[in-house]
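Encoded as structure tokens, the following chain is the form predicted on its own, with no partner shown.
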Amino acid sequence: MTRETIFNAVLLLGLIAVPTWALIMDQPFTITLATRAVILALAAAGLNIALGIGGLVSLGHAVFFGIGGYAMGILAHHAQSYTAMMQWPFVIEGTKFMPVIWLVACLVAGLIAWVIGILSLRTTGAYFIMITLAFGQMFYYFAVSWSAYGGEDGMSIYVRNDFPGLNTLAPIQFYGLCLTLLVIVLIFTARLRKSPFGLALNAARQVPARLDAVGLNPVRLKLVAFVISGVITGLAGALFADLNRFVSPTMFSWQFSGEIMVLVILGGVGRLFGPVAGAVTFVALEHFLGGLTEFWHIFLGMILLAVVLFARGGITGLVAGKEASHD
């Protein structure tokens, strides 16, 4: 058993133990904090597929996060106001049923990721980064001007959505739901990396010319990875909106895209549990240092600089030492 495997197991046990302790000690805020970390880890896990396996540096991934959030917000808004979303040619009503909301969030995020991917993957390098950033800004300003759903002020959802057999208003039950989805995505990512598609995608990142030589299209492989990445990030956005019971244009902001990327880099690009390690570290720093000073991002920047310079594999790579890398 490698050190990285042990570290991943300890991290997962910590995600179970800390909320359990908080439940026993009657500290619901700690459970909410852990839920935030898990949801951010889910969003980062989505980006990690595009960035870590596909080598796609996207600075507009908040688009999919925001789409997931607004899918949840719009459906729940119409459900709580008892108004239909569309009257013609057929009636479409809102819903507070989480599985339906997740399905809509994933489908819409995947469709938008497909469109953005088709256009963005015509370019590479800095041009790809700038195009994804441009799409992010487009969606941000569209949300700001969308007065029907709060515009710049955002939109509040007064009751958390429903999941069969659970009381989602109970922090520990909602946390368990989010953690389960994260584990499912991590299992999916692990299998994806070892699948023929994952191996071909990894080759497309490193030596695309060789794929062309054997008749595989590296752009198509990266497009599929980009869509999968968008779907997972969209699901995280829907959960994040449900956690806060609020959606706003800031979910589309380029700052938030950068934040998701920081989580991946901090934890370890391409590492299976890298997004989890990055999200847990980020939320812990935000909570503990944020209580000391409003300039806590300075310390985050120093840690990120140290990781980039001295621990290229992130926190996970630092723990793994000289063991074989994820490549």
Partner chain sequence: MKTLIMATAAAALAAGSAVADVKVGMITTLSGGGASLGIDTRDGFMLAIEAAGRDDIEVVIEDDQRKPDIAVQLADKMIQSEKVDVLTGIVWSNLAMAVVPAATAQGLFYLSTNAAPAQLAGKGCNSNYFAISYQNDNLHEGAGAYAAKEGFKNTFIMAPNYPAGHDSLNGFKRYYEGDLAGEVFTKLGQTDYAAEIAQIRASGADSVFFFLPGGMGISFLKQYADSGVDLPVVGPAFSFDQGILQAVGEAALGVKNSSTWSKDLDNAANAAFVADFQQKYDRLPSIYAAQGFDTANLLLSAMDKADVNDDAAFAEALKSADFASVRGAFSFAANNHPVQNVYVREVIKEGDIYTNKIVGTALESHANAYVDECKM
Given for the second form:
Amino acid sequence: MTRETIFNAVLLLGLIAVPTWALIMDQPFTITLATRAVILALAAAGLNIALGIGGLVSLGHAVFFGIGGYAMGILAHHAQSYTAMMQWPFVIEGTKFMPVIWLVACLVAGLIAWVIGILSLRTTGAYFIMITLAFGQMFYYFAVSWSAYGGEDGMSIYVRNDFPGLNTLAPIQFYGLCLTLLVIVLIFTARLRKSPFGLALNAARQVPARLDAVGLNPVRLKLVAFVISGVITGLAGALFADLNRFVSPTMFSWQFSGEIMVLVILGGVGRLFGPVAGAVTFVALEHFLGGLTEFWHIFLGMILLAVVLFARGGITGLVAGKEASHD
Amino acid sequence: MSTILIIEQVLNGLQSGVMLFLMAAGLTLIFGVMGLINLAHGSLYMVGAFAAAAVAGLTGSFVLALIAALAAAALAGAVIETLVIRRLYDSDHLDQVLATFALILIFSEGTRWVFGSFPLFLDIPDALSGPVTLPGGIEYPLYRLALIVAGLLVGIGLWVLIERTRVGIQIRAGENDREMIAALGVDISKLYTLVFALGAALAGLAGALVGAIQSVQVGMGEPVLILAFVVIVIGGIGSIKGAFIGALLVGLTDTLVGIFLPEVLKLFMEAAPATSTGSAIASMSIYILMSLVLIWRPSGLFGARA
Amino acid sequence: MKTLIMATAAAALAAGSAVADVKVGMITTLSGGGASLGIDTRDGFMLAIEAAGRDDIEVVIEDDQRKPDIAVQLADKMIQSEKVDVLTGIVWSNLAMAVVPAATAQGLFYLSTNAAPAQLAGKGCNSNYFAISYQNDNLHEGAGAYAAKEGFKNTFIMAPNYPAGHDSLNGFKRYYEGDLAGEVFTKLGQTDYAAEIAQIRASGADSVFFFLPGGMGISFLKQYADSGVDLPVVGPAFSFDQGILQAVGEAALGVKNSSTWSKDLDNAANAAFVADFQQKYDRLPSIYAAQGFDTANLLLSAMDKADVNDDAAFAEALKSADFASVRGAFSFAANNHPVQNVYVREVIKEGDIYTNKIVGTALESHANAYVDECKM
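Mind giving me the form predicted together with its partner chain, seeing as the form predicted on its own was just shown?
Time for the whole complex; same chain goes first.
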């Protein structure tokens, strides 16, 4: 067992133990905070596939997060107001059934990721960062002026959506659902990295010339990674909307894209549990520093700077040392 | 729609483009020479505006305020270059984005700590206030004309600096071959600090000039920063000429689409939805422009081939 | 009068033993852009709480950073972990829409110090939700009524392209009687209005109405004053508030704005409030501070009458609005939104400080347009 494996196991145990303790002590808000951390970790896990494995520095991942959120918001809005989403050419009804919402969120996020990916992957480096940022701004301004779904005000969903066999309004049950999804995605990511696709993608990031030599198209590989990444972040967006029972254009904002990136880098780029470590740390900082001072952003900024300057590899790197298989 | 209105709107577009150029020039210079993506460039714009407002409040002099803006932004630039940015030149873009994102947080909340949460006051100097009548009977604010002239002068100054002076030769050499200029005995770290401070001073100047007709408040830099990024990406990162053309394109598109699209849409639909749809599309227009340019030319209009 | 006060005090004493402690959760914007509004809300609210000097009320204050998801998270925290009885403090409508419906559905009281969107006044009204400030459209309606009274015939109107902006122009048009020289939606957060000012110049308008809150309004007024266009301007109080007037400066002088409160409103409660606020915080209060102050006093008055755990009785106590408002006559309409005067103020300079003085009344005892839609 490497130190990283032990660190990951401790993290996972913590994600089970802390909410259990909170349940026993009757501290439901701690569970809500943990749910937030898990969902943000899921969003960051999505970005980590594009960023960590594919080397795609996307400053527009809030697009997929927002799409996931709006998929939930729009479907649930129509379900709770008993109006159809579309009358023609065929009737589409809203729904409050989570699996369907997730499916729609993933499909739409994937589709948009594919389109954005095709256009953006024509560029590289700084241009790629900026064009993804521009797509994010486009969606943001679109959502702000989309008055049918609340515009800048966003939309409130009065009751959390349903999952068969669960009472999703109970914090611990919703938490369990989110944690399960996170674990599934992490297992998927782990297998993806070991798969021929993952290895080829890793090579596309590090030595693109070698891929050309064996006849693989690095851009196509990156596009697939970008789409998978968008799908996962979209799913996280749908869950985040359900956690807050609310969606708004801020889910599309470039600051949010920046925050997801912060989570990944804080935890350790390309590390399997990096997003988890990053999200847990971020939520904890937000909670405790925010309680101490109005000006907590200054300290958050300094901590981030320290991580970039002195702790390459983020928290995981700090605790577990350099990764053997990478870099 | 009269010709006068159209000319006036074109002037407005030029003016906003020229101010964007001041921001974008520094940004693209820093990227071209040091290969650094600086998200905190908007914070330097804010520093300039706040310094100008503070000094104008104390002394009542707009000239002193501008000098203070230049000095404060250059100083802030030199300090962060020496303390933070310098360590990022060899890192990948990812680290740069994160570190400069962190600097935004520190600058914004730090400014609020020092100056409080209320917007500051900065006014146009008396000599430049009020409108003038241009040939053709167009009434136009004198200050905005002054901004256009100031922006063009700075542009010419930059061109002279880079094409005609010793420092300029070093800067151009730095863009092409870092080892070479180190071998020539130029102190590269001093050159980098200088370039960064120059870019910062330009941002600070833009902040002070624009601050006189806008609101001087925390967070004022971020919207401009994003526009400036759009500009340098359209123009081609690292190209001053590209930044200039890109800035004018963005300024004109942003202004003209916002005015004329709702009017065009009114020909096809009712007034209220036309206004609302038109402004919705207009707010996305520059990003649409940028994606179109990048799809057509992935390294911008004047960028080096990737 | 005196006997009435005695009677109330006696009733309070009698009920005293049964009345439980009240825990208040205040969620407002204390950091980032827009923090000045939240800080004033908090300071006004706490001024009243501290002046009351009671030990049966506790206030927990948290910063929402103007982010809806943070506001929801804080509301969850206050409900689940702090177990508050009453929530208050949100400045922005979009944050209120994220928090209020869920809070009232869980049986809490929500007292709005500012944001009061149409959705919560009409079909989405709730017996546990009270807006102490106004209904969002009120000030725009006041501006429209003023424009009609002044005999403006051809007004150019503009607002940002977002829901509150649309509500604003609709509110203005509800009471305005002339024609529109133009109707423009600007980009949210826009800072340069040269293009719109050129449109105003070309439109042949005889007056301008604008709703541009915060920094947007500062930018517009400075640019408008410098443009040479010399038409009368009217707007809601948001761009003429004590906190931002100093940043607009001379450009705002003489501009008319509609407001439900002003520091020179002539009543005893207001005079005391303005003096105490200045003494404690060393600055002039804003409308947000006034609304925070009124909210706290309303809450205190209801605590004297009923137990917060008895929803119906406490709602009844709140609705009777038995407190001395700094806005003078104050009562609640059927949908728990204020019935109050909307005044017209003019920006003046007092010494070195820019401020407002009342020059007229636009609407008397004004409620709102959504009363009939509300079925409680």
